[in-house]
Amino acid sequence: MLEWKKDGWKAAIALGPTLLIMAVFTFYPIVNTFIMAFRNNYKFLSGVDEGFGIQNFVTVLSDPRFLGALKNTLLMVVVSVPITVILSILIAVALNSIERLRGFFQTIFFLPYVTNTIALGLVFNTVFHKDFGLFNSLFNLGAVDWLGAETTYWRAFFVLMVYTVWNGLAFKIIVLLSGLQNIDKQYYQAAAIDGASKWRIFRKITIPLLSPMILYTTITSFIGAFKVYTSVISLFGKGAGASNSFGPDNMLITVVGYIYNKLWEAGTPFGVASAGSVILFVIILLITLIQRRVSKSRVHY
């Protein structure tokens, strides 16, 4: 306590400028997008509104683009986290198996995290191109349009996944291998004396002191895939042709999609985005609260 009073001031000079930009960037717009979703007509440039209410939750709730929105966006985040998840486990645990070419292969799994999203768009779009697309050549499957205006919902969801779990593993695999590389050897050691197998090491061993990165992971990947929405944009843009329009009444719009399009909608009042982007945090805040509940008898700190 001495020392708190006594360097208290030091900290905070240092934390002010962080918790300056924080609280006009980031706690301000929070606390009035929450205000503005139960402001009913609410127009933004002129500040008048129709008193306080539900309206804006009744008209998003009610609206059929947000419920397919909020289904694309259920449907993604189902089908993505437990194969990126997956997946980021297995390829941690081969890369802390071997020493030599280890940073080798962190590099070339971290360069998606790092790299512009868009242009990460431009290389699957060459790669599932209809006419030239290597995806087509590679399993001879002819002209498939699978991102143009003849694509259908099924095949542009298999190329959001692929992209999706693909651009994913980046950061997970990162955050897995360097938890593996905390876990005392002693374990593995005394288990190859006892004469276990891999798999039991791997199941026994491996994934109960690992499950605190585990969890950490699977909740951030949860929150990422509900807010997905660049990835969209950067494989198909706001339009592929007019059967598949992928605009305002797009096949595979999600949540934030759908929050962006009424957010610039004419006529549309800037509570009604407002009210979408609080449904999107109460859902998300309460699958981590159900994730953090569960988990509590699983992880092992």
Second form
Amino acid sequence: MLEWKKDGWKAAIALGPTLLIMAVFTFYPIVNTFIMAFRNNYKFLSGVDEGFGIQNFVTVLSDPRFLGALKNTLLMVVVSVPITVILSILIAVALNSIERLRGFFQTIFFLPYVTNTIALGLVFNTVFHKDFGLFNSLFNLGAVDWLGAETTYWRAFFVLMVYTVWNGLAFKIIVLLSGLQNIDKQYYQAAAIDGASKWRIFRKITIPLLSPMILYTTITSFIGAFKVYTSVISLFGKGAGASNSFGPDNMLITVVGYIYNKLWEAGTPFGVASAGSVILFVIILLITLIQRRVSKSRVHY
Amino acid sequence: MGIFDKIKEKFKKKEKPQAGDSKEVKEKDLALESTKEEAVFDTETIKKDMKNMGVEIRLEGLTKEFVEKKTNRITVAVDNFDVTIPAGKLVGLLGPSGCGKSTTLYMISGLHQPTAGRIYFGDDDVTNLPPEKRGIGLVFQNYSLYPHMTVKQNIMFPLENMKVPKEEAEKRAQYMAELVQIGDLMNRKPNQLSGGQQQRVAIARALVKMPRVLLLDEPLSNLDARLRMQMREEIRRIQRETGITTIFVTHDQEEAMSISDEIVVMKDGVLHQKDKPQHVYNEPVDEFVAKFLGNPPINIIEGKIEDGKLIVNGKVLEKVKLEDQPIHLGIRAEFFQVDPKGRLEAEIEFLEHIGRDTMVIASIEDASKTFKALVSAQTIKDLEVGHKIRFNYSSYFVFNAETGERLI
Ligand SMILES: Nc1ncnc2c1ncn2[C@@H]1O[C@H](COP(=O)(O)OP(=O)(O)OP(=O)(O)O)[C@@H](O)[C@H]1O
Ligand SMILES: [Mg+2]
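Write the structure block of the form predicted in complex with the partner chain for the protein whose form predicted on its own appears above.
First the chain shown before, then all remaining chains and molecules of the complex.
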């Protein structure tokens, strides 16, 4: 047991550096972001503002490009999260049920996790290349442009989703696999005695006993999907700040992308980007809270 | 036709009324409708169906070898096991830890595939049947209740797997729950139950599908002494009420003796003896069985046979018709009586008063070990520690000192 009088200084030494770094690079910016978001027309360099108010929020929420970015992001969340979670459950269960070559397949699925996002982006750029991409030749599609100037919204969106799902699988599979391996084998023996079919074992034993892990992966992938940014850049980007970093006409711009662009936009006060961040924060917070509430009755710890 | 099939038949009939004259069918349906309560599944039917549904279990040359993957070392967990368990009886499977009791049970249940040998339920060879087709109920050592399901859901799970209609499944679950006296705990989760309650849920879950065989793997080992006694009787009662063939695994000899119609004693995967508890106690086939049963454990006194005489401590105790050999003389504590003219002389080391009786712990001169004698307190009231004492004995066993084989 840690006692403050005796062990306080030990704890302070252990936690101190981390806390200090977090204070400077995490807590301070968060607090500052909130403050800036409520300062009207705040000039960062001179430090002057025109008092406190909700002007920045009005600007953001009435900006059609923000609403577009929000729509893009929501779409990505709605499509990628269920696919990633369901796919990772299926793969984890499959991996868990094989004995030979399990290590080999685990490595394969884990590779994207240890691979640089930009490198993965390059791979996708090659696979989905208009003229010599693997995808086009594999499905005999001809010279369909997926990532270049002539792509359409849905084509670009499709590639982005494939990329996001593939990229997100690794971590979730690892988490779910460890969850599966923690389920006592005796429940499966009991289920065999009770005459449960494979499907019923999956539905009634595996899924409920895995539910804490499933909830965890779902929440993290929700949060991850709301913060999508680098993957879009690495697929479509031609340099930060350029008008087509998020695909032609920035059509796949995300909320984080919007916030980032606002930081660099000449004549736009910092408060606008801050307000965007606060809105994103509130959305993620709400969804996480709702998820926790909804899942309370369905998750078995 | 087994009860199991009968039940299935019943459900089939209900789903698909036999084709025939449409009017007749209608009338039948109406009849079904009006007597639904009795026709489908009321408590009485369940009770009746659950009577006499035991089946004989026969194991022939049953063997299980485990091969360690890395070293290729073979463990023979069960070795050429031959035993017949009579229908409707409760049989205790008794043996020290690691002797293959659970493995035997798992083979009977179908969770383990035997390396060799066959398993019969009545006339059916079930050796190659998967667990769900065998019609068995198994209560695991640690119950293995599904932690995310309520008591009711746990008990109903096997029925849902059998696609029993919901209403009937609920009735049967309730009936079972009441039989094991947990009817008022149906909506609790397993972690909100005491050990004894969990065990009863596990028994209900195992029984609700009306299995032909009930297997219990040390179900009482987690309970305190008092609850254990209580649950013992409960299991006995449920077994009697259902008449289901039951195998009860334990390494507690007292438990096995008190609950079983017959006990099967095994060691290192090998069957040693199978008989009525009292008979196994009175007539053990070898030294292992003699030592394993009884509390305090039987006294083993070293001796030898010479010229047809049984000699302990240089004194002739008995005349016997045996070859010359070193032997172990086995005498249970309660076989002794204090007798001034007794043949066995010893020195009192310690006296332990247990109510009306006294446990005398005594030593024989050159035998290194002490032995225990349970005698009436009256007979030794003048004696103290350090005094010489003489015993007579009402009965004794003689074992070969090396093989443990019973000679007398
Ligand atoms: N899956 C397995 N792989 C290898 N060896 C095993 C396996 N299961 C059991 N054994 C071995 O088989 C022998 C019998 O084990 P078993 O579990 O049947 O003993 P038990 O009589 O039930 O003991 P206990 O009273 O401690 O439960 C033991 O030596 C054990 O180590
Ligand atoms: Mg065991």
